[in-house]
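The data below hold one chain only, encoded as structure tokens and taken in the form predicted alone.
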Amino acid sequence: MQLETLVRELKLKVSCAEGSIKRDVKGGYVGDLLSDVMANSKEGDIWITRQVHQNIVAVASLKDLAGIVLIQGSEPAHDTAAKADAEGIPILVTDLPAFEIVGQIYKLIKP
């Protein structure tokens, strides 16, 4: 499934990188600790973390994670955004819990 399709079917707002929604999802993964999204994430998940710093674009960009979603409303720092923009790492805003946004996802990508 591309990411595009989950922006518009969970209404996400894309807070970053719009331009690189034509990315496929594979996959996803869940967590705040940045060690354990390297070591645990896989090419083409889409993370849901609450992390705003711009050490998430690096993460998703080491790991080729098809984007970030932010969750309950949070905003990526002005930082953030501006690296995400350049690397082409798209980040994503819900206003949902990690728990409701995840199963949401969950029902759309696995068949």
Second form
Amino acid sequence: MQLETLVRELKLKVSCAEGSIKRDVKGGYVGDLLSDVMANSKEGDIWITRQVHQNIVAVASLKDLAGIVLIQGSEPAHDTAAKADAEGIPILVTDLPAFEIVGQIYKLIKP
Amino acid sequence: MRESPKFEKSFDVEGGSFQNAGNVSGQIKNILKDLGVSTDIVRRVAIICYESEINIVSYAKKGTITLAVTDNAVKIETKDEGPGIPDIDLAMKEGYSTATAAVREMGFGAGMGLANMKKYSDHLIITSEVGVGTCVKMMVMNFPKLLHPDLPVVTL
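Okay, that's the form predicted alone, but what's the structure of the form predicted in complex with its partner chain?
Complete assembly follows, chain above in first position.
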């Protein structure tokens, strides 16, 4: 499924790298421990997290993730946003808690 | 026997510089892709490089990460000027960490770093001296050994 479809269907706010949302989402990963995400996420995953600091961009970039969803209305830190825009890593924001948004994403990409 | 690397480069990593953490790993990933190293090897090296980089940033004053690529393997060697590791066996245990609260809040310091470095490399050797620093040598085999058993074996 295309990331932009997820954005539309789930009313996600595109906070960074809006020009990069035409990409495939192959699966998803949830986590706030960066070593866990680094080790276990897969290329093309959408990553759901509450971490907002700029190291999330490095992890998403190194693992070729499709994008990052920040939960509970968390906005990326200023330097995170700048880095995400520069590296073309989409950061999306939802007001929902992780459990809710993960359930909705799962329903859409694993019907 | 030792092979001379077809590519070798060292990168400096500044301690405490979380804003730059991941930059060296990103450069190494791109170099490996340009050299035509297989996706799976690139993925594993990216993980061990990132963990190495985060360890230097989290604990040391400064350090270096050296990449060497041969036909048979990708080698990563890290050297830091950090506090050293008094008990390496304990440090290797998943879940054990001496990270500060600030580092943990960022989602690091869960005691997965060295464990991941071991898990995703084929060989890992750590030497450390308390008060001086730590050196980690890792090797990810580029697998053609299985397909071409007559190729030389690389040693660390």
